[in-house]
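One chain is shown next in structure tokens, namely the form predicted alone.
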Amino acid sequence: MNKRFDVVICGGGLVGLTLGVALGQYGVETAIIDSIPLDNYLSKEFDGRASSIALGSKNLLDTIGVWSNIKSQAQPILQIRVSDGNSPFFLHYDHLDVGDDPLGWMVENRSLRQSLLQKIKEYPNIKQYVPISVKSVDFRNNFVIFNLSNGDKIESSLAVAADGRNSFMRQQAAIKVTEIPYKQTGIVCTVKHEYSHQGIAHERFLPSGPFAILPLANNCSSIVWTEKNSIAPKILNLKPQDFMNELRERFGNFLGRIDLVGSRWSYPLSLCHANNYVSRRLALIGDAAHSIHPIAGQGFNLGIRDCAILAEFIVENCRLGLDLGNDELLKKYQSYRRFDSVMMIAVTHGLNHLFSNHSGALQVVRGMGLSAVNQAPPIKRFFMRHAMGLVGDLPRLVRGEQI
């Protein structure tokens, strides 16, 4: 017979995981399937990147006992400093303004995996297949089939893809996505500097692209630094001091001296969007239902609140006895995560086309812009609550409440 289970979660990323981590503490007998050894993950040198962690994802990482292990590490964001190029006018944001709270929390991707990683070895009602693949999946009317690549078959109520802008669940399914390339490459890396970020975080829109320095532990920042395919390369392959060079003339010299801690890492950076959230049997969260530009470093926190509604409903219809990929349940997550993914779409996307250019004439609009809005508390204190996730109709744990 068939390995039974109520989900399949396709994908051991950190949106995959932390499902699969809420499922777990409320008995929902979950897989979790991923073809990458998780020796790989934890590696120093698999992924340079850092995530912001708004409030309202905090308060779910909180909720499902993940927080407590990564909150030594996670070095909270007390400003933001929005500049264009060398226009005078700026944006400025503090975590003062609207309570006590940060405005969010840089964490390192590698951390995050640690932490739930070890989180999931706590509940019995999880099986990994690591590192495995699926082959094949079925999708029938009661139940889907995965053939998987060691030769195992599992069936489950519901299939979660959570494996990526490429993913594979989703081409099974033959849910078409609106694919936009903008011809830019995400260099990242992380740097050490002589003096304190004091917690501030500052994004630079220059002309290739947005460069971001974002505050980490330890007195260290993660550069995010958009580039244009035409020079990433070049820059890529300049030799350690020749690139630093580089990188400082973007940095500048505000905190003293910085050194290179670390590799250096490049991403291809597209919009990709699928047409629908759900199919039969199927639900799409994280980069799966929705690959966005990092500009407002907004990514992650899509896909936690995907996980959140996503577990919500699960679990409801659990305790109910419910069928967990009955249609009503599905047309529900989508209904209520696709506004939400639309609107964070529409907004980076747009930034990025608005100030990743040259023109004069729109540097003068973007910085009338940018200083109107710092002059417009009312019109701050939103944008800040709405990048801390803390606007809409919030799942319960968003807000921090069990399920």
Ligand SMILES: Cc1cc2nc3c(=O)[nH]c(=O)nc-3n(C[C@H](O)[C@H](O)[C@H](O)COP(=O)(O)OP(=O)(O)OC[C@H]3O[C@@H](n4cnc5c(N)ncnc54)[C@H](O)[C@@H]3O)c2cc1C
Second form
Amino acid sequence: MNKRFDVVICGGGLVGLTLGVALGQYGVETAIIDSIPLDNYLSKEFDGRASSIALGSKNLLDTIGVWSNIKSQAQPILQIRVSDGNSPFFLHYDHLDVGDDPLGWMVENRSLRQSLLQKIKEYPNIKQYVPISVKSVDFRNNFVIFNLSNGDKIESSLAVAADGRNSFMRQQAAIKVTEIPYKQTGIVCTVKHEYSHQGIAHERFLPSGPFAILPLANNCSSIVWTEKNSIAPKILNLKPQDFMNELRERFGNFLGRIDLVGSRWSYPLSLCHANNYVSRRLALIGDAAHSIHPIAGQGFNLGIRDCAILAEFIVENCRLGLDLGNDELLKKYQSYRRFDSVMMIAVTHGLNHLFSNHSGALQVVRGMGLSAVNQAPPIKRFFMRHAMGLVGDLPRLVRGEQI
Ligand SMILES: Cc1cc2nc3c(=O)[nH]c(=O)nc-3n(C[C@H](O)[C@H](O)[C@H](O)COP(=O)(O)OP(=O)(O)OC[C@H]3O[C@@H](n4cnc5c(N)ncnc54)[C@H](O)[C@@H]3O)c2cc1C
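Alt. form predicted in complex with the named molecule, vs. the form predicted alone above:
What follows is the entire complex, opening with the chain shown before.
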């Protein structure tokens, strides 16, 4: 007899773990499979990124009991300043224009992973298979069978693919994707600076791509520096002093002296959007469904909203004793999530396309656009509320309510 679960999640990255914790809290029998050993996953060298967490995402993390462990490390984002190269026009968002809450929080991915894994240990109904990979999967009419790299076979009513941009599960279900390479690399590092950032995030659009300075706790900032693929390896291979010179040229001296903390990381950037988010007994979440440009810091936030609605449907169906892999649940999940993702893809893809170039004519148009939005408080407020994850028909966990 194979071991049987209600739900099997392939992929224990940030999104798979978030869904796991949400289901753990409501007693759903769940397995999470990930091929990366936990020690690697939690090491400092694994992932240098920090994520901007929107208010809606923070609500969910709070409701599933994870935020309390992250809170002390989370840096509130109070303002965002957007500028275009050396253009005098800019856009300025202030959290006070939409209420008392910050526009978001910056949290190191390592802290997020640690807190999610710590919470998962509290639930006996969650079984982790690590470091183990899914070797093949068989989507049957009434259940799904997973063949694991350790020789085990497990089965579930519903399979969830949270296995990232190159999702193996998505390929097994023959779901096609729309893919656009950006020919850009995201160079990521952390700097410590002399003066306080005062909770201000800076997004500078430079011809080779956006350059973001994102406030972290302890007087540090996370840098996401987008460069063309042809240039990025040269920058990454520079000697420390030369790397810092290049960085300082883009960063400026408004925060006084800056020093590198830790390593430099790089991430190839592309858009990858699944043509369907569901197929027989399978739901795609996170980057497996939609991997977007980090220009607006929204990839994980989209994934959190996938988790919120999918968890809501799973828990409701569980309480009613219904089959968790039923078509109605899957269709509802897809119809709830596609619009939000497509909108975010349009925004991130459009912004990157519009700003990552040398065109003088486009710079004039962009300047007019930034200035027009800056002087239109209702539009600015809408953009802020959207980035905070507060627009649309929100799942209960995102509203901070229990399912
Ligand atoms: C430079 C950069 C900055 C970003 N900044 C932000 C930000 O500020 N805010 C934000 O919201 N988003 C941000 N993002 C996006 C965010 O990081 C991603 O959307 C998010 O990490 C995706 O998580 P995931 O769990 O879906 O996928 P992944 O992190 O890719 O996890 C997939 C997991 O699946 C496992 N796996 C794969 N195949 C198998 C298999 N066959 N068997 C078992 N396990 C398997 C892998 O080991 C991995 O652990 C950024 C992205 C980049 C590149």
